[in-house]
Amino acid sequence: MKRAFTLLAVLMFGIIFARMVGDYSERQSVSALAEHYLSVVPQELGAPNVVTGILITFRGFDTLGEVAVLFMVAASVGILLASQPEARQQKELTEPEPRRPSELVQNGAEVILPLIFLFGAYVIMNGHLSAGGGFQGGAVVASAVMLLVLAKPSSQLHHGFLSITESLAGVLYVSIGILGLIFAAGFLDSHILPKGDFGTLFSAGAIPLISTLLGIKVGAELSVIIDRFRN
């Protein structure tokens, strides 16, 4: 009985579904919005990218918050699973020795722990010139750190590292938006820095600096919440 409602209210959900498919028309031309940032983002920040130019210089300030949901859910996993140092030691005295992990995952994480973080550095230096930035490269990172819990779960993470880290990230990011607000027309506006030759490193502005900054403070919170998960 359960399992027909259940199987009834999906057939319904993919009427509906398939209907607005089949009635969509793929869109011919961009909207005027779109247009905007499309001739804005390259001639007048410098910024190949026209995601990255979105996201941290007109939704600067969305990514700021994003970035304070992500430290907020850290709080607040943090919370949530901190035990009581008695009922962590008794768990230490009742349960067995963990499973080791296997052979492939220690070896292979040797190889390729290095490379993950090499690209995720490369990922986040290189958001303003390819598809990339700040949250991408972060997450890359955060994988890496991932597979060293998977691979070393002996190994610890140095919180107090880590939280001064993405302290100094946030506080930096917010400075750079203040200093917009000084020298430039508002808050994380990128003029601050010349806006440099097109195409290269060093070129569009503030846009590498606070895509770095995010980085930073994405890969530092999202290793903190992987962390927090495995006591």
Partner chain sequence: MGLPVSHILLATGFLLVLIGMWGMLKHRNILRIIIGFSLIDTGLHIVMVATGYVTGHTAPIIDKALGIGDATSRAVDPIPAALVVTAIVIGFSVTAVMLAFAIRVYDAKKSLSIDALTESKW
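Please supply the coordinates for the form predicted alone, as a counterpart to the form predicted in complex with its partner chain shown previously.
Here we give the lone chain, stripped of any partners or molecules.
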């Protein structure tokens, strides 16, 4: 009976997916709203990456909500998975010693880890110029932390430092948003800083700074979540 129900569910999802694919057709021209943003973002914000300009400036409140949700997830995981020192010591005594990672993983991590951190920083800082941004770069940095945990299980992350870094990035992020209300046209308005030369690293107003703060915050929060699941 259970197998028949599973097959029926898979068949229903297959029919729904087939109908969606069958009715799909690519848009042959850009919509009026897309044309508006494609012209407004480079001209008014000075950001070649239209998606980043929209997410950080025009949808600033939504981005703030996403960051708040990620913070609540990290806090919830920390509360649920954090163990007391006595329980942790008892666990270490009763459980067998975990298997050491292979030499390939250890040596590979020593070579790849700096490159992943460097690439994460590049994605964060160049989010206004090319594909990327704070969320994507923070996830890349967190993937490096996961590799570090796999290659060196005995390594310990400094949760206090990560918490302070994450909190400071969040405070500065909100502060920039308030400065936008005071000195510009709205919350997280990037015009509080000059636009600079179009297409250069120091351009697009405050968008690179906001993207950097988002990357730091996301990277720290995801790293804490990864470490909590390890413990």
